[in-house]
Amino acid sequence: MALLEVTDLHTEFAVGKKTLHAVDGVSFTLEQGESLGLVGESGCGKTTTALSIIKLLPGNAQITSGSILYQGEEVTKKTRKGIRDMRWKEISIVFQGAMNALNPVMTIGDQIADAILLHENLSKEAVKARIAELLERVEIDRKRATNYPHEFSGGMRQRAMIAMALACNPKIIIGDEPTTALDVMVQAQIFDLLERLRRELRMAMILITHDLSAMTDTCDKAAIMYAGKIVEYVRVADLFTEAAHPYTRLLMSSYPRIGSERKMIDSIPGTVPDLTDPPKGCRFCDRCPEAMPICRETPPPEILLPGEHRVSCHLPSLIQKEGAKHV
């Protein structure tokens, strides 16, 4: 049994008198220690679906249908309070920009604290102590656990949020772009931790990145997103040899690489299509320079392809490849 096993999932936003359709039939496994990238450009439905997995949507959002099992459970029939409790002491979340995430008026320590004595009893002797071991963990002086947000450098407060992850030592860590608006060196910093702790403390993440090089060096599985849906799934280590899907070769080819020709980079031409009225084919069809008049009509098929690599196209060389066959 997968730890975590998404199955066509739907997460549906009001807007207006429309409902855009903002996760649409996405499905993967993640297994105890795993580590999976979710890819995509903005606005494809990253982060609504991790946030769908821990219930943390907002008011005018829902689960339309699909199935959530968090280690057998099905998360999305569980109660407010069942809800309650899976978050942070079994699945946590590090937030885009720490800064908006933290509440500026509390000290890194008591906001540790708020998680630790929701779901632990503990002495305040003992809370003290695992905030210090937290804080060290991730490489800050035990000593700022009085400080303020405003005290502490991004890259500080990133580190903060990622100890307040681990507070209650969660089976799964979710990173939604924890790296946004830090400087390379930084980003680098916060990447190499994550990837630490998370082989230390044998913790199963899902890292959710524009960067496919961040991607390769912490993941061991890729989930590429466009639209809502998910084009292609495969093993990092395969994915810049037997990347399939289009829009994932564009994705790859719009990202620099050291040591190839010194030129300009590539940009993928058009916008993503409107999710209050998608299109009735493929969603990429209107930015693919491989489209055929099928693709604009007909969904694509799902293809399995050797080595648990998925991918959602019409080409007729992925049908016919060798060991391919529908999902």
Ligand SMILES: Nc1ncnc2c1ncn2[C@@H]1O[C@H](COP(=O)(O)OP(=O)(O)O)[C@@H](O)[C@H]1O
Second form
Amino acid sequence: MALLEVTDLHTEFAVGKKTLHAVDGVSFTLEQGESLGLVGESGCGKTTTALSIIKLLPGNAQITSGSILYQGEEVTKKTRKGIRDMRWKEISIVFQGAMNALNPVMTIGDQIADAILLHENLSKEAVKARIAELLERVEIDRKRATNYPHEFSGGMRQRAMIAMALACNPKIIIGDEPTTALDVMVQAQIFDLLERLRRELRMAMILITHDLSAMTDTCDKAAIMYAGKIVEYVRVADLFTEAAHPYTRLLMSSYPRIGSERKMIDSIPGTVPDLTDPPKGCRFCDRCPEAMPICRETPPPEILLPGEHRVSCHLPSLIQKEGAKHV
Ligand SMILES: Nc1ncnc2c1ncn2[C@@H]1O[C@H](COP(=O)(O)OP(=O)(O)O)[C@@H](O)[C@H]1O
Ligand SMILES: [Mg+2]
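The form predicted in complex with the ligand, contrasted with the form predicted on its own above:
The next block holds the full complex; its first chain is the one shown before.
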């Protein structure tokens, strides 16, 4: 049994009289201790996928079908209390922009204490010891517990957020663009920290990013998301040699490697289609340099390739590839 198994998930937003199909048939699994990168441009449904898993969706959103199994239990059917018991203790999330998420008038230590006390009834002493331990895990001096958020740098605030996410020993940590708005060197440090913590604490991780290169050092598998769908699912070790979807390949060429000299980013021409009225064929066809007439008419088949590799594409070179199976 996988730790987390998401199958054919559909999450929609009501936008005026329209329905926006933000997550449209997403499936993936996460094993204990494994890390999955969820990658794609802005507006492709990554955050909505993450929020669906912990049911932190805004009021106008709804999971309309599909299944989310956490340790074999159906999350979509859990009660409010069931979800509260699961959130932070089993699965926790770190968002981008720690400045907005932290309370400016509370010390860092008190905020971490709140996170600890959400699920655990500990003595004052035990909480204090746990705060010190958590701060040191994220490489912050324990004396800084009495500081306020404005006394921390951006990178330290994000570390403090990670400490809060770890407060209840979750089995899965989700990082939603956890380094956006930080400078490049600090971004690399945060990724290193997450990777080290994942190994030490034997957590599974879902790392959400629009930057494909940033997750290659950290993740075991990559799910490339475009316009509400996972268009390719591939082991990171195979990404550079086996990436098959034209969107994945364009993403790979459009970001410089983290830590290397920052070059101008060539973004992919065009924009993500309107998800209230998505194209009937392949959603990427308007921007795809290899699009064929069939791509406009028919949704692409899902092709299973050797090595847990899945691609949704009409390209004959993929369909005819040795060992390919269709779904
Ligand atoms: N609260 C909301 N109400 C309506 N539409 C939303 C809301 N949040 C996100 N969306 C839409 O859902 C789609 C997916 O968004 P999101 O999950 O935030 O993507 P990503 O995290 O990949 O940038 C986008 O079209 C976005 O505009
Ligand atoms: Mg997002």
